Amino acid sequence: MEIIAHRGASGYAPENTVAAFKKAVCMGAKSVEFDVQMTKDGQLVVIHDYSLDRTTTGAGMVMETTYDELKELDAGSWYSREFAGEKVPLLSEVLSVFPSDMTINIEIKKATLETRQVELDVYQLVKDMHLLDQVIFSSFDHHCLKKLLNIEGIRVGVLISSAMIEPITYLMKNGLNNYSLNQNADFIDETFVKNAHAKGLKVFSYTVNTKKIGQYFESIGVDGIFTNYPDLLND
């Protein structure tokens, strides 16, 4: 079962910072996940929340803030003083951290009023950096995933967060049966996994931070877990 460092090694360093990603690499993680949004002036940055309030010293929406304004914020001291001075990184900075054998899961975030085609800019940057073979694109915005699936050679993970009725049928009907079904840990059982595998889909679960659940998911054939602790299943 694949162990995917959720927002980097976010149990040991502030999420979605270069420190968290370097920590994941140092801990031997072979897969990583993080979130991407677009600033007011069109820069692609790595941050989870649509608002700056929780993980930075700023306030307001990411999409209404310029990158120059973001650079002035501290994105580490909320976690601990040890990480004071960490910044909200550019996507290009983050992608440069990872070795060539690491799988990179990029979650594309689009706020309610976001009308720009963020997903296509993310794709173009990944392509320009020659990393398409390493990257899996995911999103809760299935419309943006459909746009990406028009591009040959893309791997897409469909994010869902409910006990959907016939989720595989939904994926097939909408042409989203590309690579993986990324489901909330609360709604995964053995039948869900078997149904996905029968259609050639991998199952990834988020967010698993207890060893007991991780071991259970491994026993029923889950293909990967997103976890804040890359060493979760270490003996």
Ligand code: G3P
Second form
Amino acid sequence: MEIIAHRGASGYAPENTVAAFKKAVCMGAKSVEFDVQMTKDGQLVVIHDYSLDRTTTGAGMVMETTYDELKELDAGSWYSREFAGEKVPLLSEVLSVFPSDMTINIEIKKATLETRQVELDVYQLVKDMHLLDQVIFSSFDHHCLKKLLNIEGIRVGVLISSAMIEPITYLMKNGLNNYSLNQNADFIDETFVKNAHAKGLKVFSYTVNTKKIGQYFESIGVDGIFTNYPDLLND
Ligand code: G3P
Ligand code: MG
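Moving on from the form predicted alone, please list the structure of the form predicted together with SN-glycerol-3-phosphate (G3P).
What follows is the whole complex; the chain from before opens it.
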């Protein structure tokens, strides 16, 4: 089962910072996940919340903040003093951290009032950096995934967060059956996994931070877990 460092090794360093990504690499993670948004002036940055309040020294919305303003903020000291000085990184900086054998799951976040085609800019940057083979694009916004699926050779993971009645039928009907179904850990059982596998889809689950659930998911054939602890299943 694939172990995916969720927001980097975010159990050991502030989420979605270069420190968390380097830590994931050092710990030997073979896959990583992080969240991407666009600043007011169109820069792609790696941060989870739409608001700056929880994980930086700033306040307000990421999409209403320019990159020049953002780079003055501290994104590490909320976690611990040891990480003071960490920044909200650019997507390009983050993509430079990973070795070529790592799988990179980029989650595209779109806030309520975000109307820009963030996904196309993300795609273009990944393409320009020659990383398409390493990247899986994912989002809870399935419209944005649909747009990406018009591009040949792209891998897409469809994020869902509820116990849908017929998720596979939904994916097939909407042309979203591409690579994986990324489901909330609360709603995965053996049948879910079997149904996805029967249609050639992988199942990834977020967020799994206990060994017990990790081992259970491994036993029922889940293909990968997003975890804050890349060493979760180590002995
Ligand atoms: O991509 C998996 C997971 O990160 C989705 O939820 O809220 O942690 O971005 P969230
Ligand atoms: Mg995420």
